[in-house]
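To begin, one chain is listed below as structure tokens, in the form predicted alone.
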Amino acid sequence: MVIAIDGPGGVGKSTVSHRVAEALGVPHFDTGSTYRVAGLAALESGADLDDPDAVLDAIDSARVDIEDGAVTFDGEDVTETIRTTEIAGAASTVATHPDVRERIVAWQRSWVDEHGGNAVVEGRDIGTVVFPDAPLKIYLTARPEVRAARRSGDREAAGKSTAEIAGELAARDHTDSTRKASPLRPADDAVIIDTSALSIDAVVQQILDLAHGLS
């Protein structure tokens, strides 16, 4: 069974997400991982981030491995670099164009399906493209200051006041939600859960409560 987290930056998807993989004992897949790799194969080649065909062709290039939460490029473990800020606004502008996502998102379900078809499955359109089928999606959300709050703490934040990560934020959450292609909104069917102001812990048990409920 796939489980669908999505929702904006700063909602505590991927805490959450890796702590119901865990107590379930399936795979947890952060998507947004396969991007930030796909902006560092761009800018490793030098490729020009606004020709999708030159993104595709550095993607194609590259050795990538995603597994436990470690991402290993070309046989170089690029977990903690792919975090920065430059690579973030890389991958912010390759998931733009729309042949690049179709290519990743064939790479995602190829990745559920070498790990036996179950896992927690977190990004920005799973419930809605990725895994359209999937028995549950969840939709996380926070306040807009709740949120930039709990970024403050992120490596990507680093010497940023809690005024430009609530911009940077909203900036996001504009160009994710108004993109042509799979724009970041809650999929119909999905459990939309409010996190502002709900522990880790209460967010979670929400999640393995109607997770079960479907066994």
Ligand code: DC
Given for the second form:
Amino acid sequence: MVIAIDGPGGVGKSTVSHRVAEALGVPHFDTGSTYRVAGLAALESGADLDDPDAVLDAIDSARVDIEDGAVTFDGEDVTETIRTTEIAGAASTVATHPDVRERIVAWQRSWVDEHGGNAVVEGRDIGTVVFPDAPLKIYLTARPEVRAARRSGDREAAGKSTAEIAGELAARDHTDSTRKASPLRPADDAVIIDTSALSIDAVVQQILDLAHGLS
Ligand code: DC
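Follow the form predicted alone with the form predicted together with ligand DC, if you could.
First the chain shown before, then all remaining chains and molecules of the complex.
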């Protein structure tokens, strides 16, 4: 069974998804890292990020492995490297191309298959596109100022003011939610949780209650 957890950056998606997966004893798959490593592959190969064929070539010639949250690219551990603002921007750009998304979505589905079919999968389009039949779909939101404050602890935010972080989040939200291919939006049957005033524990518990209600 797949539990889909979608939402914009800074809502606590990764922490919540990781904790839910741990409690359920299933793998956690952060699909943002698939777009980030695609962005890294494109940058390293010198591909024009706006050229879908060049990006696809870069992805196809990269050897990528994602296991237990650790990401390797051509044998090198890039788990931390892909957390920079530069890579986040590249990820957001390559993620606008339908052909690139198609390739990456196929890879995401195989990852879940290869891991036994049970997983907590987090992203932007998991409930709408990647696993539209997931029995539990969660969409996390939070007020912009809360998201910016939460992001301030991340590597991407090092040395930046909260206003700068808020500006970057807003720009990325705009790219992610206005792109034609699989824009960021809740699935019609998603449970929407506003995490602004909730602790991580409370959000995790709410999702676990919903998951236990399925069986
Ligand atoms: O969650 P994140 O910040 O690591 O995601 C990086 C970028 O990848 C994000 O700006 C949009 C893209 N993305 C996507 O288009 N679809 C997903 N399922 C996950 C991420």
